[in-house]
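Quick heads-up: it's one chain on its own, the form predicted on its own, in structure tokens.
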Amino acid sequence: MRTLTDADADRHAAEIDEQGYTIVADAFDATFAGEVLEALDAIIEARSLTPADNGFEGRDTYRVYNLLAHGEVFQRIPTAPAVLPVVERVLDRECLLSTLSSIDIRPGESAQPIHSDDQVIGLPRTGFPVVCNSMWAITDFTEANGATRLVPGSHRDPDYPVYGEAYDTIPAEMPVGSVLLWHGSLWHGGGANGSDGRRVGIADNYCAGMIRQQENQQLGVPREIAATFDKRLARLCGYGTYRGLIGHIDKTDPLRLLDRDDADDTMLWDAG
């Protein structure tokens, strides 16, 4: 996978601050995209998954949640060197992985209602980011096949979008291998697929360390699998503390639950 320079990471973070989103080109190659697609299709077939059949998740959209529990290929995504450094600049290095899931929009799917990803949290919209999300283009994203629709600059709007209302949007068109990153307050939604092909993306989403994750990574990912994660991925999943305090277990590092020897039990109280 591509590694961003500090200057490139700074530039992408600045674009998110200014317009609410950015696109990192050539973040990964077609070979990796093919591996992901093959793994997703195998999961869908093995679990006999079907669309959720609701207006938000879609009636012709296949979704696979909790991807970290489904194979090593997915475990390479959250710490990607073309993505995580940008997220850390928008949030901070103590951010958490909120959810890792796939969104496979099939032909005939209608557009998703415009929303913002911090909307369910319900905090006042001050512009301060508590969520930063990304969408990996596992196939080409085009306006015809349902590329994510964006309302540029809406992350600075003091209001949340009204669910179900129509808004002026632009499509985040990008070739396979690209990653769209956006501020959690940005108004957006999946596009309608009027093509004869599928639009497959990986939603690799993050939240600030004091915010509860969308998917419960500590319970959703079997502990024997989490024990194989490198320290950075384990921390992203919540095996750590925020600011040396939030999330501790009896004043010890949650990483100890994975029988690791690289835990750090230093707590906020010990700094004085």
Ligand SMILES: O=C(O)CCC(=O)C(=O)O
Given for the second form:
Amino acid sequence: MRTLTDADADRHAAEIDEQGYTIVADAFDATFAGEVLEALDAIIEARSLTPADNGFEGRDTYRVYNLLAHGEVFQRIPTAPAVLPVVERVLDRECLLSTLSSIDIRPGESAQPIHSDDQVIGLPRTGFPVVCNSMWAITDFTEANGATRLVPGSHRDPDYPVYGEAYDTIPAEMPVGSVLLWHGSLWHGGGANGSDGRRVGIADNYCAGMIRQQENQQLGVPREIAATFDKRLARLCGYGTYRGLIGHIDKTDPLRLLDRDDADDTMLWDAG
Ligand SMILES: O=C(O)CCC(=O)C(=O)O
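Show the other one: the form predicted together with the ligand, since we just had the form predicted on its own.
The complete assembly is shown below, putting the previous chain first.
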């Protein structure tokens, strides 16, 4: 996987601030994309998954959630050196992994309603980012096959989009190996797939450390699997505190639950 220089990470974070999104090219290679695709197809087959059949998740779209529980290939994604440094600049280093899921838009799918990822949280829209999302292109993303639709600059709009309303959008076209990152207030949605191929993306979504994660990573990922994660990934899953306070367990670091010797029990109170 590609490692961004500090200057590149700064530039991508600045683009997110200015236009609401950025695309990191060549973040990962075709071999990795192939491994992800193979693992996803194996899960879909083993669990006989079908599309969710609702207007938001789609009626011809396969989604697999809780991917950290499904193997090492997915566990490489949240800490990727081409993505996490940008997210840390938008949120901060105490950000959390909110959800890691796949979005596999099949031919015939219609466009998803335009929304913003912080909409359900419902805070006033001040422009302060509490969510930062990324979409990994596991196949090429084209306008024809359902590339994510974006409303550039809308992260600064004082209003949430009206659900079901049509807006002027642009397609985030990008070749396999690219990652689209966006500010959680940006108006966007999955595109319609009028092609004869699938559009597969991994939604690698982060939130600020004081916000509840969309997927419950501490309860959803079995403890014995979380115990194999490196410290950064464990922290992203919520095995840690925000500002030495939020998330503590009896004044100790939740990382202790993973039986590790590198926990840090220094709490906010210890500063004074
Ligand atoms: O599939 C996409 O391109 C975007 C999906 C999305 O925004 C969502 O499901 O929340």
